[in-house]
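So this first bit is one chain, no partners, the form predicted on its own, shown in structure tokens.
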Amino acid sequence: MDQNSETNPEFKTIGLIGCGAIGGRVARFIQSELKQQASLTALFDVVETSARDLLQSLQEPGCQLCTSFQDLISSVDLVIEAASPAVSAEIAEACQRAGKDVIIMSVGGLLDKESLWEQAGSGKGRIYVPSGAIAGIDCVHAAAVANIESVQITTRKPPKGLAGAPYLVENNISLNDLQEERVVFQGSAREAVKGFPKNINVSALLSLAGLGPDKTTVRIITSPEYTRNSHEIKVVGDFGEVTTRTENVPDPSNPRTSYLAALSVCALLKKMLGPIRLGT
């Protein structure tokens, strides 16, 4: 079947808070990809500038800019924040209020925010979150309707992949003359976002399908060797064990995620929109 052969009638209109590396790859693709389901038509970035130059890349004459994210939720039926962990629990909360389904990239920033989810569920506004840069999110899923023991996720990336982290800063660890691989990072996948917040938002997504932000182990590790971002999951439970390992390509304008992420977003989009839904 022809995914454009149908239109979700609920999301018409799309607006795009967060215009940098991936937030230019999903406008993109809804323009080039979903332009028979939907149309992007407000973008928001605290950086005008950013918007204004994804505005003009676009030249697509029915999108605006706006002046704040609460006027551009305001105006479309759906929200997808690429922005940061710093502001995505406020554009939630925004879009709940508004009564307005929106797409968290940055999913870290909702760790803390156990009364989201609760409102998500009163029909205030749905909430949805890509897969991102890592495999195996639906086995977790279906995983956790019955038991799971363990959940853990070893990340490594580049040095520069891990550059500034509030972790790195506070605990005077230096990566710039780094000559063999080491472990930076063990603890809890709440302890790991407040540490990377935009470094490691994979193992709070992770978190949120499996055991939770406080149960999940995280082992962060670096290397001057390592030229991809990979992340190895092990989940043991009632339906047996299952191992993943996603070797990602850092994405060129932003080393600190992975291109897969921007992908995972796109992906989400053409099944929210198209008449067919494939996985859990």
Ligand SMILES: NC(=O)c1ccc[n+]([C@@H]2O[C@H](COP(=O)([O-])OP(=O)(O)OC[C@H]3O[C@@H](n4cnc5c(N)ncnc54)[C@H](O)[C@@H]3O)[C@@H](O)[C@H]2O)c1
The other form holds:
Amino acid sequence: MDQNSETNPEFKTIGLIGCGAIGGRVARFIQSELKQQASLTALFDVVETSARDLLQSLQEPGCQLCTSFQDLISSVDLVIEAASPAVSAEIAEACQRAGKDVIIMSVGGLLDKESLWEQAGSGKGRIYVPSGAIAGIDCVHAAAVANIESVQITTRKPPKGLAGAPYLVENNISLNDLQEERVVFQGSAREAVKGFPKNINVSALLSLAGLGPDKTTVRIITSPEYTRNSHEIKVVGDFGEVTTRTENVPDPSNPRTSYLAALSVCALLKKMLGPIRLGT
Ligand SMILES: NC(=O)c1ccc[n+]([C@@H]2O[C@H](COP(=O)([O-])OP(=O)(O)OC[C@H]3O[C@@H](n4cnc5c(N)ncnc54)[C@H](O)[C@@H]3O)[C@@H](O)[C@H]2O)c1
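Given the form predicted on its own, state the structure of the form predicted in complex with this ligand.
Time for the whole complex; same chain goes first.
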């Protein structure tokens, strides 16, 4: 079914902050699939050549490079953040101040920012967080209307998908010569996001949708045998129980990121722009 037969009048211009694996895919999707409804008009990346390379590959006359994320926010109707958890809360706050809607991919950066949720208004300045690399967020939302008892997530990634994580560095955990499967982390979503800020955004989103970052339990497992990023979620509540398992293909240009994460932004954009909203 074509969900894009009408234009959402709320936004016509889109700006992208972060022109890496996710940003590049989303930019090409907007250009090829959403051109009737909206345009990508602004790009910003802290590494200027990344934004310039993307701009060149798009060959989009109406799109320009910005010199800061603040400039970008002021020039568009909708902002997409696909940059870093170190800056996502600052971007979300700036969008709220400017009354601009924003899609946040680096959701781990929002966990300690309760004020953001309190200030989120019902009009412009809304924060959207796509389901990213996991399945089941719709169910957690529905379950949270009643009582949820427990939420667990087990993430499995190949060693290169966890490389450089602060938790591994601080605990002198080397995965270079790993011969077998190993549980590298067990703890709360809040601790997981601190220890693996670039690898475990999904647990941050799951915790925000369900029991919060301190009551959501996270396990991270790796093995030299793994070729995919998988996420297994178990939720128990008044509704019953649900288990989902997502087997993700890593994005070739960033093995920490799953291909599905970029697809989820594209799907959200389609939903925001279309007249029909399927799913919770
Ligand atoms: N929610 C999810 O399910 C999910 C899944 C995967 C990745 N992510 C997150 O999405 C973000 C993008 O992922 P990716 O795979 O495209 O990463 P990437 O490393 O391929 O690209 C990130 C880009 O952002 C740029 N950047 C970094 N800091 C910046 C800043 N302060 N301002 C502007 N640009 C900046 C980098 O130069 C790079 O070009 C990451 O934070 C990642 O952790 C979320």
